[in-house]
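There is one chain below, alone, in structure tokens, taken in the form predicted alone.
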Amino acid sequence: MEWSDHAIVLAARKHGEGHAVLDVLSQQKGRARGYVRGGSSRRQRPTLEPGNLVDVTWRGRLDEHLGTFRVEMIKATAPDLFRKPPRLAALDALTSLLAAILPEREAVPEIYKECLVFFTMLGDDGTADISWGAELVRLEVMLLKTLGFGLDLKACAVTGELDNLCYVSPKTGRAVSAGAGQAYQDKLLKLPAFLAADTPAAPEDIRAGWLLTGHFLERHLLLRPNPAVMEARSRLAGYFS
């Protein structure tokens, strides 16, 4: 079997005597792995970094087996953020994130495109940390969403109101009204106000919307310890700190 296709690495981990096993979000197939022979070589790391734009061709017996892939560079997007220390952690954060999550093989076309547009904002010095941050948010939440564990952010789950949502349930992921969550505020989320309207995000927004997106983040799809990913939100959270 055979297929090529543009693809995110999300991961390269040594296998054997200077070869590796390659983890990339592909646009029509999914996630996706396979061996690479050389992959842990001078010349073949560069292009096996996290993050980088990449055209891979799989081989294998079945569409079952690891197989092996062919790696060619499109783009690099990690060499652009190296004396960018939040936006590196960003890019290590999400595709950490998205090697433990997704599923094998199953197409995300909608992640795959956003992750794109996030490496972008990534990469312009014209973008504010703010921006890329809460963008980042809004990407772990469709990410929730497309794998079944969607939040309901658009009306209180206790009044049914549309105005003033302040919390989210930290069992249901529907959201709370301040007037309904006010005696219960110490056992819920906040709700960042971008994420239940079109407002602009400040530094403690982006914080908690990490705290929001972690916490379903963990209890529905870490489903077990995990702390490369952890370490990762931790040290990009510090930068907002």
Contents of the next structure:
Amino acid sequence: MEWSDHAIVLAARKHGEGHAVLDVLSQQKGRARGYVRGGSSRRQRPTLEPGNLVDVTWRGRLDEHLGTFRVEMIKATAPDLFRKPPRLAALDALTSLLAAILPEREAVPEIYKECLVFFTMLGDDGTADISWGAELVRLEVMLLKTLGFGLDLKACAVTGELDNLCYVSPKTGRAVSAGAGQAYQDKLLKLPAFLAADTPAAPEDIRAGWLLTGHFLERHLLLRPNPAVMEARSRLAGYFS
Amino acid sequence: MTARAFKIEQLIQLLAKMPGLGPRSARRAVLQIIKKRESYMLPLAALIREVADQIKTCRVCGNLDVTSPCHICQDPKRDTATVCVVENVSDLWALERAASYKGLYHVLGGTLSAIQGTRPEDLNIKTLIERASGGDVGEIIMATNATVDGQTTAHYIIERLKGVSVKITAIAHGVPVGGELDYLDDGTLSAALKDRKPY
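Okay, that one was the form predicted alone. Can I see the form predicted in complex with the partner chain too?
And the full complex, kicking off with our chain again.
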């Protein structure tokens, strides 16, 4: 079997002395893994940095085999972000999260497309940190929805109100209005206004957004406890304080 | 197989596990060692035993040496006000080979990595903060690798050093000596252009 596709590098783990096992999010095949001969070599290592846009050709006898990848760089994302700590932290947090939660061999073209948009925003110096921060929260909400754990943020789960939605139930993922949630605000998650309506975001809204998505990502999608992935998100949130 | 041949085979198998050696090259190395018993085999065995007994991780910088503090930390000719932060001992050895740096080192023992599950407490970061806060250090040079994990670790340390009165610098990224632009990857070229200096 053989296929070629454009893909985003999520992770590369060293294998043996000079090789690597590559984890990518491809446009049409979704998350895929494969062995890269010489993947840890000086020539190939820069291509396999997380966030890079690459052209991959996968070969294997059966679809469920690990198979091998031939990889060619299309665009390097990471080097432009090396001197921009919050943006590099965002790249690290997103790619490690995707590698940890996306199922293999399931196409998620909308996530792939959103990731490309997000990486373009990260690389664009004209994009304010608040803008890409809000975009990352929206991307994570979309990720939850795509993987079957969508949040219901359209109406209050208690009263049916459409306005003044301020909280989200940590159990059901449904929005709760300010009035109905007042008495339980310690137990509810805060819903940032920019997620409920198209309003500009503030740094505290971005942090609240990551707390919200982080709760559901950890609860439903991180199959094994992975403190390092959650810490990468916390480091990112630290830049928005 | 006789017991004696089995021992030699064991030696070959052990050597074959070393980086850069496969079964074939390990076999050649073992044959050479056996042939030159007096000049290679016995001194090698004695040295391996000696190093195995004496090897220590330097309590100051994390370097490997037979003394703690290591010979670099004890060297009076070194600039004790400058500390270069590296990922691994192999990076320290690479900088020492270059012989252009005369300060001290701090070996982190890896990088933060969400994928590998490496967290700050798994690295030698706490001791670096303590060292920097001690008042003797004037400059910290971040020499972590030009990778996402290496730079993420550098940024994390820089964040942790906020509030400590110390100058923080980083090694440059860009075109290697002898490198031709035509053969460089896009990322290196981009980093080189971004870090350009007035001539």
